[in-house]
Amino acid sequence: MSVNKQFVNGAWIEAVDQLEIPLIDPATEEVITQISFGNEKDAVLAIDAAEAAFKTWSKTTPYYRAEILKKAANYLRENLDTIAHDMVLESGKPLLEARGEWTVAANLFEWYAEEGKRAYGRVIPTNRIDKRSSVILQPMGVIGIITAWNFPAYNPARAWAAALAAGCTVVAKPSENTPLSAYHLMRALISAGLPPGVLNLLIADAAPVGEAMLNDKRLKKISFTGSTRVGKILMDGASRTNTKLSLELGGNAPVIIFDDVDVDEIAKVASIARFRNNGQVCVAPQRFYIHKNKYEQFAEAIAKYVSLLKVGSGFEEGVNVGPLITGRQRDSVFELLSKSKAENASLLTGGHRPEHLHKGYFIQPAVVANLDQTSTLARNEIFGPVLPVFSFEDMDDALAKANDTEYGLAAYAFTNNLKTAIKVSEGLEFGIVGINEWAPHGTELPFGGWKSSGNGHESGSEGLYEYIEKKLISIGGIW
């Protein structure tokens, strides 16, 4: 079985210590391939390469960089069938979702190809006739980008594309659970003519690589997508070398459903939205708060629609829900369900291993009711196929319960009343709020959280500026 390698300084190479790990198919528990697995030594090599490449890459024009990014976008579109197949193989998500994710990844490369041309800077009128002041924007330097497995193309694409468009060089560490997607992204950039050392790809142990990044003054920033726990470790470590951070961390998104909407219709769509990527989504709608007048109706409807979801291999026609990414992730969801049962919660449907699936990390999607704010499913990010249902009395009660969390990434509300929509959107303590929609994010829109859900932004023009330094140039004594 061939071994998939690291990509450093323009070449595919073995990890320094020549370690390997198996890549497991979460739907079958079988080995897909072997992966070269690095550590801090590989990170240092990659930083060496990125530092050397920055000297020339940072001096290229945004138009030159744009051509490479657009060619990479076209490569992804032209090879969509192959790369979507490999994403299903390594992540388990349904093929339709994989194809959609790769389409968005290509769009991100194209978006930042154009957005890089619009990093304008500005001229500032001063209060002295003999002085001229302006602000110019310059690339930050070498960037470490650590991304998660749940969106193995989208997560890297939005950070890689923005950093490259800004003129930075990159040391990228995607998840070892989903490296095939990262390989395809790398091949897209190689085929587009990306110079050696500009982006270096490591499949490696996260802890030593993160430490190597934090300890190296040549690396100016780390962009991290992952858990709040690890984000806090990075924040503590960043003080050593004053490493800048962008952190896209955990979420526990509330959904507030008022009593002036079609509850059955919302339940039908919610059954799909909640279980996209098996609930392994940081912005996934999680805590469903239903007005007391419609609580019983919604609970009955959502249980009915969720019970109809098809669970199985992502390659199977009509499958809505694939496996969880690992056995460990599956077991953590089962543990949350077990705690909920001990708290006398009511399991309305699902919550068990599907009887027809004897291998793979599958769970039949669950709906859980009879919950309060102290319950396990209210306090924890589930990151799996469980939909908890709560009730609320009025607007103030709904906002108090929705905001009662350490997380602040995404929130949702459904109402046909304009005043209610305005009040709830302004009252929710979250960086992203969707009113009457399940996808309040996009390539051109800023993506970022409040509180323990992180800092900084991805996507949109805000994503580009995360990798740019501002410099004031002031010239005096002109007259």
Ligand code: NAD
Contents of the next structure:
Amino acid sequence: MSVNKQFVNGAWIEAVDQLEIPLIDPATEEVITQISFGNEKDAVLAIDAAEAAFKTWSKTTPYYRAEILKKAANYLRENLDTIAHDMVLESGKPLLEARGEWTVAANLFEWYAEEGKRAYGRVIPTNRIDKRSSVILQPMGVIGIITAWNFPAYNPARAWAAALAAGCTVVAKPSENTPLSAYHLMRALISAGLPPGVLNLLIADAAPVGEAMLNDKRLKKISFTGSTRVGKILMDGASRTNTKLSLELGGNAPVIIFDDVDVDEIAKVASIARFRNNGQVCVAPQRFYIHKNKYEQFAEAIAKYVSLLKVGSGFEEGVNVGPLITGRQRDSVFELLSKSKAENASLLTGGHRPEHLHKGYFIQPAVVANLDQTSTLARNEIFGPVLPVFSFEDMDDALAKANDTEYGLAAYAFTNNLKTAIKVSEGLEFGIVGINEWAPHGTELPFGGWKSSGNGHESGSEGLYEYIEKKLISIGGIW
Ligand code: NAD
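Can I get the form predicted together with ligand NAD as well, since the one above is the form predicted alone?
Every component of the complex follows; first up is the chain already shown.
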């Protein structure tokens, strides 16, 4: 019998059909443990519990909810060693990255605890003396939260924290690839005194659970973090059932490097930024556009720095790049690389299985050149350890190439010229733009994509309002 169960209505229970799946360590390909695996039947039980709990949770004060979220944040900080260890085990990411991610998850709980207190309504003067109009804010109801594995704590934490702070109840379905981190988030909330049914955790078969969420009128919104492909499936379904959606989808971020910067210095930091979490990051800097005057110099420097990255188990001291999450993910990156070779791209370094690693889903980090806008590596979200370099002529050319994608999540530019910085940041068709920095996001900052990268925001006060309905109350006949 599995010890890793579903958490529904305040209790750890077996999945209705008692199914289990193995959880695989991506660094060794060995089974870590068996995981209880639910389906649409578990989803209905979870919605029942969340619907019942909404009646009381939505009537609590934001101050009450804040105390629970802050206690959960403290639990995460106090248990950092254990929870970071388990995240490395299931996701393969380096320990330092796992510790950093858990710290951000704790910060999200704490930040939304406080921001929930600041959801103010409005009193609006009208054109009639006998009338009073105001807008009040109310929690939306039961929310389905489906999240991706690449940030096993951060992805769920930012949506769970905002929804709970807003007074909503939740049916959460994190990725089956990284359930251990989700269990830890759940334990944090349980130890903080979260009442039964307020957040229900399912590790379950995604498609039937997604359908059950769409089809159940009691569930008011699905917050989804994952691929554009699945986002489109949910949009199709929602057009049928009229379910509201918040979508945080894929990316294909351009990095524009102008010729007034020290490209060697930028290449050095880029070799770390691009390969954070092995490139499995929605805002990962992906398409590197270098001014033609500095292209050769950058390509040489980045290949040198990338070849120095240490690949191995996330537990090993000094490792920069761990395994990819699954064999399937690794194979999809190899496939992109082989298509790109067939297109006559030049591999400057990496792109193969590391010689010293005989098990695990590893790829030696790659740099690829001799590409254009039609290349496979320009058109697809790579989600792996590959850094393609392109060149550009001038600002117009850079913007045209950077914007030439269906995605619109994050973009980056490097320049020391103020006018260039302003023009490029205003010309980029992306929801998040970093100028001279690689981390243009944070707990308090709105995070969301344009175009096919999503709909709505997470983080910041915008993230809270995704889970709040506005209601106009107009009182007439006063005199
Ligand atoms: P995915 O779309 O395959 O899966 C995401 C989640 O959806 C998982 O929990 C999965 O089980 C579930 N799912 C799969 N099929 C489903 C279906 N038919 N109905 C309902 N749920 C379903 O994505 P992934 O491979 O886990 O994650 C990688 C993708 O996520 C990348 O494209 C990445 O850019 C994106 N992502 C985006 C953000 C963001 O904030 N924009 C953050 C992290 C990841």
